[in-house]
Structure formats: structure tokens, C-alpha cells
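Read the single chain below, which is given as C-alpha cells and is the form predicted on its own.
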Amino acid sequence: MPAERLRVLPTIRKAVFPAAGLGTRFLPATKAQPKEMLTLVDKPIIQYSVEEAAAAGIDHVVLVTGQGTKLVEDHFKINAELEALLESRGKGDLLAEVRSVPCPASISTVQQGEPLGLGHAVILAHELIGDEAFAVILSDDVIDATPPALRQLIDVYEKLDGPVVGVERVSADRISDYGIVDAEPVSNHAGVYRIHDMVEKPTREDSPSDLAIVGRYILTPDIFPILDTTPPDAQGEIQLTDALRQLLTGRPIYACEIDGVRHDTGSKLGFLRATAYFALKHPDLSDTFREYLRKVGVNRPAGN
């Protein structure tokens, strides 16, 4: 009897990166750039999730924008005329900086006119994404993991052949700042649960779990037709998660519990901490800034 053939799965090839969000968290300095482009030490935020992309293999990046288009658009792609600028002037350290930027082979843009929900706009990605399996990057979740946080929900599709989230363990007093997926543990697949429902905010007393879904999602096509008619919520918005639960109904989806350090920059706690942690990895920053932390009084373990 001949053996079975494992059927092959179309790689992941693009990335939705919604990114149009008001940031009124970060104002005034949002007030006339996108809060993805804000520095975090000395990188723009987005950059890390679209170099965590281009390492787990995606080469077509998705923008789904408001305001500051060009900018964020404008980052991603060649400066030739910096690099020659830079080059002229024996600036090669500073050139191989501009040059260690992530340059996707496709870059595509599409407009939310307001934020509608993060399930609109996933909606408004469909045409460029077409009929194959992609992936969802919130870049305010800023994660540092080996292999990338996206690399893990890709194995974990290739897999299983189903949509995968990205969750991680929260404690009980941050259980009503998520949404948790109630589910259960796949056999011989470390750190991998398949999803029976996800509850948006639950109360520490009502929560299924502790796990909670973060900003990393691999979808598939049959997305798309759920979402168009999801009804707004209360707020008006369209939530991806209230797509995915009806989605459950038809098939399985799993939750990957992401082996790494995530960062939510979408608050300014979270990026002040995101700052101090990334400085302290920084080879050129992080004896210098370690020690300016012993001596405003901050104690933190060398490594950490």
C-alpha cells in the first residue's frame, strides 16, 4: 500500500500591518505621524514587526493606513540618494544603518478612512491579498523572540492547517484588558491549544483562561466572507474576533503561546518600558545606559 502524501501548504507570503489608528495615547507627537513611526530607541515601531515579517519569510507587507502614508510607505523602500550621499562622505557605518532597513519586495497601501475595527481592516486588505493564507502584525506589540513570534504561528499552520493566534499568559489583574481564548492543549504540540471560544474582556471571575490573544494572527481566506458580514459592534467597529468565533463554527482554529518578550507600545508605559529594554540589548547603548540607571536609582540585573 503506497504511503500517504502529506499535502504542502502554500507558504505565508504577505503581512496585513493595520496602521491607522489616531495614537491619541501619544499626543501632541501623533499629531502629524503615524504612532507606528514613532522611535523606539533607534528604530521606528513598525520596523521591528516588519523585520520579525522578512525573517519568518514574508516578502509582500500590506499597509493599512490613515494618516502619514508616504511616510511609513517611504521608510521601507531604498534612499538612494542618502546612500550615495552617505557613501560620498565615508559615512559607511551610518550607511550600513540605513541599508540593515528591511526593504520588502512588494510594499502596498490601502486607506481606512477611520478607524472601523481591526476586522475592517482586514476587509479592506482582500483584494490585495487575494484567495491565500496571510498574516496579521499589530506592530504596537513589539515582540523579541528566537525564531520570530510570526515564525512559530507559521509551524504551527504548516502543521495543523488551520488559522493560528498568538496568545500569552497574563496575570489575573490584566485578565479584563484582553481577549482570552478558552481551549485545550494539542497532543504532542508544545505550547499549542486548539481554540473552543475567545471571550473579549472577560472579568478575572468569568475568564476561561489566563491565556490572552496578542497581536500576531495567520489567516485564511475563508476570513474574508465572515468579516463582510460581521455587524458593528457597539462602538461601531468591526472586530476580527467576532469573526473568528463564527469562523470556529466551520473549523478548527489553534492559539500558539508565543515563546518570547512582548512589549504592548500602544501605551506610553508600555513604550517607556520597550525603550529601556531594547537600550539595554543595544551593543552600543547598554553599558552606558545601564549605568545611568544605577545612578538615577534603578536597579536592574546585568543581561536583564
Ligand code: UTP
Given for the second form:
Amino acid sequence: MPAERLRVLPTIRKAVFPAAGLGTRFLPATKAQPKEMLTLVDKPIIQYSVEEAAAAGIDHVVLVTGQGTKLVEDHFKINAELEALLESRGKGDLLAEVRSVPCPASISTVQQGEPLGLGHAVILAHELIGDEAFAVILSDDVIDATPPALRQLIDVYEKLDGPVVGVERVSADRISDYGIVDAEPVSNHAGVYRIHDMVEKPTREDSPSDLAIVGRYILTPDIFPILDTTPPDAQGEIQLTDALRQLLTGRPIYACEIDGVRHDTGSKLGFLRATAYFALKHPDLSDTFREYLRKVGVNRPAGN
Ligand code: UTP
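Can you switch from the form predicted on its own and show the form predicted in complex with uridine 5'-triphosphate instead?
Entire complex below, previous chain first.
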């Protein structure tokens, strides 16, 4: 078969969704449920990224969960009883809402008994991923983008045939909150960089660039043996970035500057901004919410 026709097959079919972090920044809301199930307007945070993955061609979702496993799993399963009830009551609009939740062709769950880090969460998905390249999506980075953020990374993977990390330019005062890449542009590929190194939370003075790693990755299966031998950090967590730095010694890794609007919903302020952003885009809410914001702004006491 000609190479061109083989290319039509999706190269990345599986995505890992780590959702087993403690979510301490949202306690007590995250005492009994993962932060990925907190609601942004009318959908849990994780639904935004599962929708993104589906739009990017992913058909096998691997959830890595800690507490609230069933809660996350059930959200992506058909709820026949609820559907029948809504149907019998003639609530077609609500039925459509319920049915709009993506139900991936295949969804698997693996439990992370203890939150031993993002790298550890990825190790746990190894058996389900097998020996193929795959995506990792951190749902708390909610990205509104066309084409979907993950699709942008997959396009780079398909062209350059190597692991890809999603990045975003951040302002100098936010550099120390992120992993930052030391990278140079790849010629003829706008927004794509070849990574030389990655530095975890540098000071703005020591930072090699303003390109911050965000929660989207395309990884190749050679990351697994490296993760297996990556030592835990001072907090006892296995960091994915440490394993990627090791992988860099043996093969090129690329950064893809994501073209879109990202919200870090893992922080309270980011969560509130995302809520306002999606409320203002919501067909039933945008006008009234805009009016509310205008009123709040007008009525705000001077100096606040
Ligand atoms: P964070 O660094 O945001 O940590 O994790 P966290 O525990 O979720 O939140 P805070 O900082 O305590 O408020 C980044 C991503 O990695 C997942 C999280 O669920 C989140 O999607 N993660 C982190 C795991 O799945 N397992 C871990 O052991 C750690």
C-alpha cells in the first residue's frame, strides 16, 4: 500500500487522563471528589478535555483515578435510567444535553492508590497503552482552541515523528510557576521548537525562555522504561519532566506552542476565570451574565 494511504490512519489513538492528584488547592471541595469533577458552568472539568481528545481522533481513554473513581467513570457511561426518565417526561432538550457527553469507544480505568506523582500515574497506564505512542492530557489545563490543542500536538508528532510537549508563552512573573523549556525553533514549522533542556520552576533571571510546559503531551513508549527507573523527588513523587529530560539524551523532543486560550483550572483564580470565560460563550447565559458583570463593575465601590 502506498505510504500516503497508510498516513490516513490515526497515529495517536489512546490518551491517558491522570486525575489522581490530591487537589489540595481546592480543599475542602476535593475532600471526596477529584478536582477534575468540579463543574465549569455545566460540565465537569474533565469533560472539556475528553471532548478535546475525541475531536482530535482519540478513541481509547485511560483514566488514572484516585478517589471518586466511580464518579468519573460513570460520567462517561450511558445512564439509561436517566435517559428513559427524561424521555418519558418529554424533556427532549435535557435528554440531548445528557447525550452530548462523549462516550469514548473504549474507556479504561486504572487506580493510583497513592498520589506518587504524574510520572507514576503514567507508569500505571503502561499495560493499557502497550507499545504505541500515546497522549497525556492534564484536564485541569482547559484549552479552548481550533483545531483542538491535542490535534495541534498530534500534527507535529506526525510530521516530526518524536515526542511532543505542549507549551505556552507566559509572562515573566509566572515563569517560576512552570516547567520551562530551553528550545530553538524548527525551521519551516511555525510554533514548533526542538527542546534542548527543561528546567522546573526557574527564577525569571535564570529561565532559559518564556515557553512554559502545559498539560498536553504526545509520548512514545520508550518513556516507560525510563519512568520505571526515575527516582522520586524530595516530595516522594516521580516527575514526568525528570523522565523526559532523560529521554532527551537519546532522541529529539519537540515543543508545540499551542494556539488557543488556556485556563489553569487547578488554581482558584484560574477556575474562576475559566467559569467567566465559558459562561460568556454559553448561548443561554452570555447576554445575562455579561449584563451581570457590567452591573457588578458599575456598582463596585471606588478603589476596589
Ligand atoms: P497537580 O500538580 O495540579 O497536583 O497535578 P494536584 O494534586 O492535582 O493539585 P494540588 O496542587 O494539590 O492542588 C497535575 C495533574 O497530575 C495529576 C493531577 O490529577 C493533575 O491532573 N496527578 C498528580 C495524578 O494523577 N497523580 C499524582 O500523583 C499527581
